[in-house]
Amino acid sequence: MTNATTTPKTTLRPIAPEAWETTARARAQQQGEPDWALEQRRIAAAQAKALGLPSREHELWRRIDFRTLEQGLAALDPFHAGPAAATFGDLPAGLQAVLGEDADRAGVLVQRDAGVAFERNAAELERQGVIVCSLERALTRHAELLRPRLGALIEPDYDGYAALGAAIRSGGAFVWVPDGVEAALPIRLLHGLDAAGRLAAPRSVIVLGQQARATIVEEQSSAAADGLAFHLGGTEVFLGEESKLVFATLQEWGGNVYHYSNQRARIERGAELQWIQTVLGGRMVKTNSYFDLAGPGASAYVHGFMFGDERQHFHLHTLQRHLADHCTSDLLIKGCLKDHARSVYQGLIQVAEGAQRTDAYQANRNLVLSDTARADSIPGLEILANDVRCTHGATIGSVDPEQMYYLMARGLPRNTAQRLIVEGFFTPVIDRIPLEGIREHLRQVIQRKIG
């Protein structure tokens, strides 16, 4: 496939200082990085230097404005790791909250800004042989399982940030579990940031082996704060042939917060990917999530919602491309808007040649509760098969007038009717969150954003 984000012919603008390449380098070779590693990290800070600030000329940047941080970017610190933690009791007490009681049933991983605060494997899971452990310690410990994927799914190429974000990577998690496994317990993985001035470029890769099971859920929390902040994230998940995953990933930062991520699938014959996303914080997002259906049989089930409220401004990307015969692929991505909150949703299906037998589905649904809001939805097909099925569909509409007064002749204040109405409309994607707490949570910020 050809690279969907080249920039355009225009005059390059840095993107960060080189002196961040030369000390994460420096960094990670005091740490026992590998020579592979350390060379992925100077080809990536040529990269970005290359590539430079991504052009609101792009397609993929033209509904989203990163100015603000762009302005303040040099003035972050990318190397402010939050102290270790020698137990679950020592994190903050914020923390502990957002992983609730469920923590001591689920393999752990606890990062601060940028760097991991502390990593704790259930041993349930390591007596079946399950690795969660950072990234860093990957790297010096099972860097024969690592090697062939860090970087594999993410092109450092893909423009300025993506490059950026492997030169200067740090934290992240890694996971990984052997064939015919199917993990005892959960995995959680947790992203924190401590206070503004601070920027983030986590790294993740997960591993699934042939007919192996595992449930991941990945949480992204901070207060608001003054001033900006940047969570500059990655990961990359490879599913074996059989396989099935539910991964999680459940974005809630505060309003000081810009956000740009890359997260790509590659899922081999017959697994199955059940993807979940949410997207309820920061003050700028920005989201790429592609699925390569790689192998025939592959399927991948999608599912997100947004929800924006003040000035809140989400962008989200998704490409399902099918690369083999007789996959299936399912996305719904809803959004719900309210105050001068902004959502775009962008994607595409891609059918490659020989892909006979796909079948693919993709629909954006809006809900908007002012007329301040706006959502906008760009579905699209890329078809080069002539045996498939592959239909998309989008919607953008206010709360029903009747059902709001059905609720209301029944007793129930405007409010109250209206926060039924929203939850309703999230159910179906809040239902497949594999955890009751953090989907009991889930609701209680919906209440909370509606007011």
Second form
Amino acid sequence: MTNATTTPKTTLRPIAPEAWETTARARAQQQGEPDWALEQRRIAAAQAKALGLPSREHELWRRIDFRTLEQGLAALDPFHAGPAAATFGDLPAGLQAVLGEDADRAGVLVQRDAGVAFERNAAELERQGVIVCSLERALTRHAELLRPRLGALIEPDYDGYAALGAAIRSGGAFVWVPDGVEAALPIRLLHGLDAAGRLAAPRSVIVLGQQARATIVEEQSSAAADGLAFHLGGTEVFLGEESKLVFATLQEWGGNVYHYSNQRARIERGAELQWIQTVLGGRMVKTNSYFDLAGPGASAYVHGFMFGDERQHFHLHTLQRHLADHCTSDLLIKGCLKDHARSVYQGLIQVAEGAQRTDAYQANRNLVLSDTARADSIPGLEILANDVRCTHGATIGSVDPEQMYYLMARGLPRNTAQRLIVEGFFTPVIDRIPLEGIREHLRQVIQRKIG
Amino acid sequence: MSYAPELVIKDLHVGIEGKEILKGLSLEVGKGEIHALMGPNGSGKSTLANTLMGHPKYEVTSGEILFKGESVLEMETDARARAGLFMAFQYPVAIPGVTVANFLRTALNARLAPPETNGGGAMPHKRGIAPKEFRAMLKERMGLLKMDESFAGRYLNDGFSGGEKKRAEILQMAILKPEIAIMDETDSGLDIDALRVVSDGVNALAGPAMGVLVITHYNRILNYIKPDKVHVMVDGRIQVSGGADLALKLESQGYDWVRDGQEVELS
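Could the form predicted in complex with its partner chain be shown next, to go alongside the form predicted on its own?
Next comes the full complex, this chain leading.
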């Protein structure tokens, strides 16, 4: 694979109405966004215009089809925000149900469409100095914490969509865990898309100080709707020295949603990131997750799964970037596809010069349940150090008929046997998810998808 | 009172990829009986076991298999199992990510409340076993097979030793309580201690409610499980049947005399 960040120059395809950027900036200014952030928007808008839509020849865009979105993009509303809720109980029942009984035991932030509708930090977290708030609020209250970080990991010229997202940024969360603090409660970030025709471009910044610890669960869900909706997200995660973060991002959009997001994590010396990603919903879903092992002894454990049915199409791209010595990265992405669903996993391990004693592992396992479904796996290694251990592997297969026979020989009907095998296939990833309520929910979604 | 065997196999011919393996095999196993089916490698023992369970690879070209008086040939594997037919696998398959406990509860519920009894919108007759009751049952049966409690939480056959796999097969039998159990070379790969535990388990479960067909290459397991009848299978057919002493004769004289078609008087 070539360098993921180079875009072959072809005919420029304009990305979105220029009015969006000016409107977005005017609104942000009104909300008191600092000048440097407004300037970021302006520069990003210029870049979006210069870059245009990603070329279909681009290595990271060849295997996913965003044409329907491209045609409908200009008609979407990037400014509609769901009404603010004074209390958690004022939120729509569907969003409340996502948190269920755990709502009181967490720092909570809820975004509806293009704006944060509800934020409530828990008193225990507040006492610890943990900040959980909307990015907009953070830009007015904690600007000095954000300034060196917002946009530091997602290059504003990464591609046209990323630039557009930075220009029309709407919502997102800011989480700050001070040095030495172990966050007493999990932090739950919710995002709902209320209807078709909406575009949300949240950008979140997560910061853990030295030796800080936290668990963050980000959930994205919407009811199925007629017509397009687009989630254009970005998350930047900073792990201070010897900190530890469990970050789970669970995506369950309705079948009308296009999803493109960039996730970046920078992991300093001795810090550990546990990253969990599940992809269940959406029409076309593309995510780029980059893990920078930036200080000696840093580690990243990445576990993800996707389960596609009907005509869902997923493209997950990961990059394990070893920039320092003695770092560990361990990645496992599992995919299960049925009906006409399709998945592409494209992973790369990069080991920089001098990143000796690197231990990097990348595995992609796929289970294809129908003849019309398809999974592709594109692993890659780029190694510039000589004392490293890097391995990768990929498998694509259907359900083993001998497993089916064995289970059926114990009286399990065919669909029950298949459900058990698929559940078992996902179990190693589900077991990583921090909250039992979420684990149980995921099992139910999987069961429903298997049918 | 007429004798009505649970399992009746009549002149069974079975092929795989066009090659005939079973060539007119007949056998009857009744409840409360223990039968041993012995034979050299390649005689068709495992083909018989898997044909009884309905493995899709094997094609029945003629003959009949009756279970409780009804033909099973049109039944899928799972329906045969729910009806009360069980096979302990020679090579149990690993199902990663599925715990022994979860699997067994799912299997037991399928046997207790088969989908065919509650399909078509009818009210289910039974709702399956309560979790608490199941846990107690599992603990008790695992004790019988001298299995550690942690076994229930392990993934089915995943990383199990040969002995653990065979024990897990017997555990499944103990939970599902079949009416006919086929042990497909359950003794293979077991050391003497494991063989004793497995045999003790089979003996404890065997009784008036269950018939057992022990398929084996060696005599060894028959020192622990005492058969009522011994059948010798060579080249896809049962050549000789007799009492427990037939196994002893096989041990001392091998299979050649059967193969030679020698007429033997058996007590």
